[in-house]
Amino acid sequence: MNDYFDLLPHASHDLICTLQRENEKKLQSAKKGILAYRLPFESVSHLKASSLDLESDVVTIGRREDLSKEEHALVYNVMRGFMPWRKGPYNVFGIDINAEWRSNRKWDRVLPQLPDLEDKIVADVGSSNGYYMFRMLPHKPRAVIGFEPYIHHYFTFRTLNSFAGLANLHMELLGVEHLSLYQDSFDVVFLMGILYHRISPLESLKEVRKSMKQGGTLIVESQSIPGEEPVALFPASCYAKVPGTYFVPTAACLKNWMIRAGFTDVEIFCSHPMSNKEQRKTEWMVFESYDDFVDPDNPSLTVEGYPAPLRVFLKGTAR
């Protein structure tokens, strides 16, 4: 569990280990919500991929011919059991998994601004099933540590990486609120799709800053509202049908948050409107998606009447 600790000399190892032991005890429990994901993971974790493609839009793990007919049917059922798939696309032993988000589009927007990852210690906060972690590997980081507090996504990643066998990818069942335990640890942090779900986004950015080495790079991607003023929308109950959305900033507001949290050279490098070309229902995510979140008569508004979301990208340097 702690095989990357020697890379993090300033981290609070004892406190992190305590949390890891608590989480491992929880993961070994017989609760139905745990077994629904742990048992499928255990049923296929012995299977190994003969090849990987982590450079293409589709993260490809293994080939159809790696498995027998029975093994392939088992993997297919396990993958279906991990629905809904939010991030992707993936191809796993020949099984095409068309996730809700076309995450390759977001990655393509980050790539021109991507800092040098070679031999770096990287954190992916809110890493979900690990799509971006896999896409980082061709850039040769020393280690990538994902922080993902949801058991569903945690075991999805564990299953995928059990097939892929990538020893420098790690995932902790922890959230952004635990980042300060990793003091002065990370050269690069990705914080994508997280801040608008936090009750105190400025405090979250400060936690992230504590985890970073001086001079490290933070990449932030966030839901946003249009406007030039440094303001944020605070919805009455929901924003785009999501009750766990709190502050939705303009890009200028988010830039100011980053500066006040301890980052310099903060730059807004991309802004674009959301659409159903990037987030939509699929056969692997059959619940409501983007089209259900916006006013059908006026797609510039959410169903609640708020400005429809933009997505903005910023980067900054930890001072």
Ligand SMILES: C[S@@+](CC[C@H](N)C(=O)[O-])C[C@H]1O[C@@H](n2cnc3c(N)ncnc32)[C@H](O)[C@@H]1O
Given for the second form:
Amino acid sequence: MNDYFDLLPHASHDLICTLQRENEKKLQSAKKGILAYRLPFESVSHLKASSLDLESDVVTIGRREDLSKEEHALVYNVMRGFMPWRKGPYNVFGIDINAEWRSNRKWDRVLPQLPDLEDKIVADVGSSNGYYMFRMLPHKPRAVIGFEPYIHHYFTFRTLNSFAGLANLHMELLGVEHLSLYQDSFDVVFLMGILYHRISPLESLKEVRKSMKQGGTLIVESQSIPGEEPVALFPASCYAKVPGTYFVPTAACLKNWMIRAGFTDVEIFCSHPMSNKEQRKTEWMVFESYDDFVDPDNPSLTVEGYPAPLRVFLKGTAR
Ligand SMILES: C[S@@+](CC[C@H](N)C(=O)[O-])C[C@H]1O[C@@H](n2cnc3c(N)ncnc32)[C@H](O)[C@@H]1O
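Moving on from the form predicted alone, please list the structure of the form predicted in complex with the ligand.
All chains and molecules follow, beginning with the one already shown.
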């Protein structure tokens, strides 16, 4: 579990180990909510993929021919049990998993600004099922550590990576609030889709800054509202039907947060409206999606009447 600790000499190893032990105890418990994910993971984790394609839009792990008919049926059921699939697309032993988000589009927007990942220690904060971690691998990082506190996503990743067998991808059942235990550790941090869910986005950015080596690169992606002023929308209860959304900044506001949290050379490199082409209901995510979150008569507004979200991408250097 701690096989990457040697790479992080300044991290608080003892405190991280304590959290890891607590998490391990939780994961080994017989609670229904844990077993629902742990048992499926354990039932297929001996199966190995003969090939990988991590360079294309669809993260492809293994081929149909790698498995017997019975094994394939088992994997199909396990994959269905991991629904709803939020991030993807994936193809797992020939099973096409069309996730709610076409995450390849976000990755394509990051790619032109991607820092050199070769031999770097990378963190993906809020890594979900690891889609971007898999896409980072062809860029030859030394290690990628995903931080993901939700057991559903954690076990989805563990299952996918048990098939893929990539020893330099790790996932911790921890959140952005634990990053300050990883002092001076990361060369590159991805913080995508996180800040608007934080009650104190500035504190989160400061925690991220503590985890980074001086001169390291932070890539931030966030929902945002249109406008030139450095202001943030604070919804009364929900934004686009999501109660856990707090501050939705303009790009200029987010840039100021990053500067004041300890980043320099902060640059806004992409901004685009969200759409139902990128986030939608599929056979692998059958609940409400983007179309249900915006006003059907005026898609420039959310159902609550707030400006509909843009997505913005910023890059900064740890000062
Ligand atoms: C909107 S999704 C973004 C996923 C991915 N980074 C992306 O950009 O597509 C937010 C992710 O953060 C995870 N998350 C929730 N609480 C978190 C926390 N305290 N720290 C880090 N991640 C968290 C969620 O489980 C989810 O996977």
